[in-house]
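Just the one chain here, laid out as structure tokens, in the form predicted on its own.
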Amino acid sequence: MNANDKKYINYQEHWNKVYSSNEINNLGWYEEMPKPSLDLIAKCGLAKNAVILDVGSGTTTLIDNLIQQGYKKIIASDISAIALEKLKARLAEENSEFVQLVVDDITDPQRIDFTLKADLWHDRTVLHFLTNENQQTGYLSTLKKIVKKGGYVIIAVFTLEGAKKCSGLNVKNYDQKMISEFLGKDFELLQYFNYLYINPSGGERPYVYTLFRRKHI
């Protein structure tokens, strides 16, 4: 087993606990309405058979909110494969055929299919969990690989002055300007904002939510 083995265990299990002991709508990230995101994706203008990735999907309500919407391309990738179950199982099984659902390691994939260039990539709370050098450029790495020329990056993450840790992990904080550094010139920033997310204990969360498109060049 190598070092990335060991990781890639590591990491499953957490999150695969994370998901099997707590009810959907009581973890700290849970969004009824996911109104933030869906309002970046509206901006975004695509076509209702653009291929959409979700990174750490979970069992977020945007997939459900998406397939409302008429788009029938989705990947939805998370390292727990319980918590893509749980997904799966809320869906309703005439909806199944829009979603693919990949368990996968974004910083360093087996499963995910590169031919499938994606319109969007939407991240909301991974990155902030990578803090370590590797796994941000195994990140960075698919993201390249996998987002189209003229396609758009969604990241929402924990600002500077948002919470240090989150699920037992430690995060890495980021303002736009540090996401934007990190995507490189290749990316313009559309647009940011910050948003103050309530948890479902009542604590607050805030995010930075960052739109960027990649160039055509």
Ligand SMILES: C[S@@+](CC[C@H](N)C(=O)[O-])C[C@H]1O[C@@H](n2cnc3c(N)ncnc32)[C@H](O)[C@@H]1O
Contents of the next structure:
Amino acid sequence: MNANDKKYINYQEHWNKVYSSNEINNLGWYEEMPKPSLDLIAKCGLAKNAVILDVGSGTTTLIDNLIQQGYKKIIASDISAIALEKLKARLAEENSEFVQLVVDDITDPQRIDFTLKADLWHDRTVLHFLTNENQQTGYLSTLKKIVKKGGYVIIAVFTLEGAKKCSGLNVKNYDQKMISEFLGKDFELLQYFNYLYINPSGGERPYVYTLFRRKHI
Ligand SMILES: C[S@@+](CC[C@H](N)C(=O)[O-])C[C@H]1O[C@@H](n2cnc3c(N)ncnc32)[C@H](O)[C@@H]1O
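Would you generate the structure of this protein in the form predicted together with the ligand, following the form predicted on its own above?
Everything in the complex follows now, all chains and molecules, and the chain you saw is the first one.
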């Protein structure tokens, strides 16, 4: 039995509980300034009307930063409705027009609009929670349906030496080679780096950040 199996865990309930019982800035993945992601996004040289999909966005401050930088077509999607409600409450009213909030399971999406082709897929620490093959296949199928040719993919997850659990769930650890193999030959690895994230309790969480580009084939 895989401890993260959908048969045994209701993920929506799990994540709703996490977000309803914690202050945003105490979460074990909270970043005041998501610099590693912003640095990689800057490398993509996207137009301000590019479609940016942040999967498993939770309450990330990345959204506020993207709005501040002038991006106008941001989609923040998460399995937890509570997370997205908290994100909405934090965003200034006048900024809500730039962000579409979509409650969905990225491994089996029902609400994401696939007619919108994404220029950028951003995932900070969602893929590593998908520990069984069905979840991973579902994630990849969503990614391939929505990321346009020439579009970018940023994935950041725990390194091979990193934590084996997060938020009470098992994780699958990766290095850049494994992420590259997972995405397949249509995606070219442009850049990667390891980054030592320090969580709000002072714990060290090594992450690997990767930036890929989907080939024009
Ligand atoms: C560790 S948190 C990271 C949140 C955010 N990316 C950040 O960096 O602050 C993982 C997030 O993934 C979301 N999540 C987990 N499984 C998911 C799934 N199958 N589909 C969509 N979101 C999911 C959780 O609700 C949670 O918000």
